[in-house]
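Taking the form predicted alone, here's one chain by itself in structure tokens.
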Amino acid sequence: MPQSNLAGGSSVPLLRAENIDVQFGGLKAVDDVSLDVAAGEIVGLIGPNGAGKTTLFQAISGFVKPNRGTVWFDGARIDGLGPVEICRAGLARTFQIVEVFPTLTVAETLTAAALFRVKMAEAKKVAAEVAHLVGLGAKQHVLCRHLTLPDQKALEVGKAIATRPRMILLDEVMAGLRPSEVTTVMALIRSLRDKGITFLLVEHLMEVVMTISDRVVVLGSGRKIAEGRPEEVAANQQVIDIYLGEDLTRA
């Protein structure tokens, strides 16, 4: 695996995607995209609808096989693995469209996720811990079909946490939430980073991305068009022209 080109370090990144192409028929959804994420980082992945963000997530997490390119995680190549193997390797993800098991409780759902790593007795303990961590401690015995959207979003993050990942791919986990709920999720992400979890997140709420991210990667029409610190990306004229619409550094 090649050495990282991350500023200020020579160690390999936790995640590296190199020259990823994903094509559906005549449409190239992801076109020669490369990115690194170092352990302990929060990296934002932004771009207009149809830019290829979720497809890139699919390729990294094993739900889509890239037509070209490689994906490395924790020093091992994973682009030939399936989603279950990749999750067991320590790379978890959430989904933009939340789906719950309507006849299971919160505790049962989190227990099922924890069984990726541990046996039943320990999985139940993990489920209880995670439920409290994501704000569902008082709703552990509630059926998932009765959860509000914010609670379903919290459970989606909880399922990923329960697999004990080193890194989580977050796909628009804050979409549809009220400002106070967004603030709660941001605090949760920061606290999890402090506990050693790395994040690559797709999010359309620019104030969130620019506030929480250490670096931001921008896609447009399937290609990477910019990368850098939030303030650099916010002032990039190409990014402003195709996505942001105004210089966020002046907002």
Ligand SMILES: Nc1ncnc2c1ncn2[C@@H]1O[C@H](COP(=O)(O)OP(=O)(O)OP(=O)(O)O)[C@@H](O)[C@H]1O
The other form holds:
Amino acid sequence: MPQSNLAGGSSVPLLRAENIDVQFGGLKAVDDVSLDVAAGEIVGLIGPNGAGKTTLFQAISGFVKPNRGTVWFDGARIDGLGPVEICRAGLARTFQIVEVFPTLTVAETLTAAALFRVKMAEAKKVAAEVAHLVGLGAKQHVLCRHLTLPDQKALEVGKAIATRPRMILLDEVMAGLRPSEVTTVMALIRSLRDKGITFLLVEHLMEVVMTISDRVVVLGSGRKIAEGRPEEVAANQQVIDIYLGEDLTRA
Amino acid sequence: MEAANPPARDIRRHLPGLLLLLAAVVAPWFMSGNWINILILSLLFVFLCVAWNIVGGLTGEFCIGHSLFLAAGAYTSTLLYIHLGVSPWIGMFAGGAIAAAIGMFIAWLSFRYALPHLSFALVTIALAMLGYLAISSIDFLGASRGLTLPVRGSAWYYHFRSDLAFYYIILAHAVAAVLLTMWLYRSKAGLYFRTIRDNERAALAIGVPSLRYKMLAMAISAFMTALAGVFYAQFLLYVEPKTFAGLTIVIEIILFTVVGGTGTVWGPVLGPLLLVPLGEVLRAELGGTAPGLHLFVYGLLLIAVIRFMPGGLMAALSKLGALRVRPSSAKEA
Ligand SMILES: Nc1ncnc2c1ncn2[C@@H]1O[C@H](COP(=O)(O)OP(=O)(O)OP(=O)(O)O)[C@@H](O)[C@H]1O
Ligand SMILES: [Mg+2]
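Shown: the form predicted alone; wanted: the form predicted together with this ligand:
Below is the whole assembly, all chains and molecules, this chain first.
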């Protein structure tokens, strides 16, 4: 697996979150969570509803300021930076609840996402490429508000890709998709990983997480309760307890 | 995509605009002095509405403070003219720069803490009222009496004997403003403005520095509005707070734009072209018996538009297929 190496030979993770706390009033949504993602890895982040997965993404991507803890990306500290700086540093994200531009077309949306790196003409090319990549090639001139939900989810991924990131945080981009669509998205993630993009992904579909992830991190009530290779995590008694009573393959 | 558009289709797309321009160029030849005055006022509002639309329409920030920019333009150029003999042709850039600076400051002040949407409208209304009070009480600015511009009677001092010259000057302003919007719409800045208007969270997530672009939109819009202030001051040869710093003109600008179609290229053109003459005719015909009736009619029209054609005349027209709402090749799925 490709990993970035610094002088001295020790491998440094692409993303490192250390002791992250996020407090909402009296509720500690994220409680002392640390995690590393190496360059080229696909890491799954799982946990029951309300475990704090989305909140952790919000903290890493700069949308919510963590109350404590540090985040490193690509060798630089990014906690305290805003979402724009973090995106421009090469760390893109998707939203669990899709966030589209209702009056922009698919092509305009993707062009806008590409524009901070390249000029307009090039950005339009990137937009067309990405549209095809996420299966929206035929819908480039459709207004986003007229897209179906699966297409909006695809666009959510497309926006992240069009910013040409080194790493993408995916928040349940496969929820609500048909099995065939899930397969397509999984293939897309794998092919992007082969091109060097790193992933941290939240997904409730256990089959998906367990097959696609190199490593899995489990959150429960804001705390990290397990971490390891998929089969290790699946055999972890604490994880089994947490998921007991919940349908492991909620679709 | 648009590059593949054959020239013939491009011409057809721009045909309504070109015809409108042609009509505007020849119109004064067939008109009496009174109607030329009405047309000058209409075009002044076209220019003002197109300028406001860059902030209120493209970027989606409901600014009520544009009277500040109108006043900044009018008063700056007038003071430079009166006290230092500077031509308003030069003074207008000073006024524009001051207005742009004020606009950027207001945007920065209102948006840096990501206050909710409505608060921007409230902040700008408060500042506009403050500006009005300040201008009305500062003696150097003529207070509520206003300032009368000395007539130097030459084109170099932005003064013309015939209204026709003023007509073509404001027409040039309006045409330039429309061309700027068309270009802006597809430029990087315009695309960023529209992402901010549509969904600011999503805009941030794709690396759009929204504060900076809101400030840019305000700067452009404020600069243009100041130029309108300079024009109006030269046309009236008189500046005073009610006309130049009062909220009435801002309300008219917003009303005409909303009726025409906020956020579109042609909405802020159509709105004032229809409503200003309508208002003037009503005022002339019924001003004696029912003063203020035109405001009542404006209000009714506004309610009708909001109720029956959200998106304004442009949206209604594009539904009829007569014109396109957006200059891009967007299709409704
Ligand atoms: N903005 C907020 N203000 C207050 N509480 C919040 C906020 N966002 C999330 N929470 C709370 O924080 C906890 C963690 O929520 P979060 O959305 O991170 O969970 P999640 O793991 O993503 O859940 P899901 O699987 O349902 O998406 C929940 O109890 C939630 O109600
Ligand atoms: Mg979530």
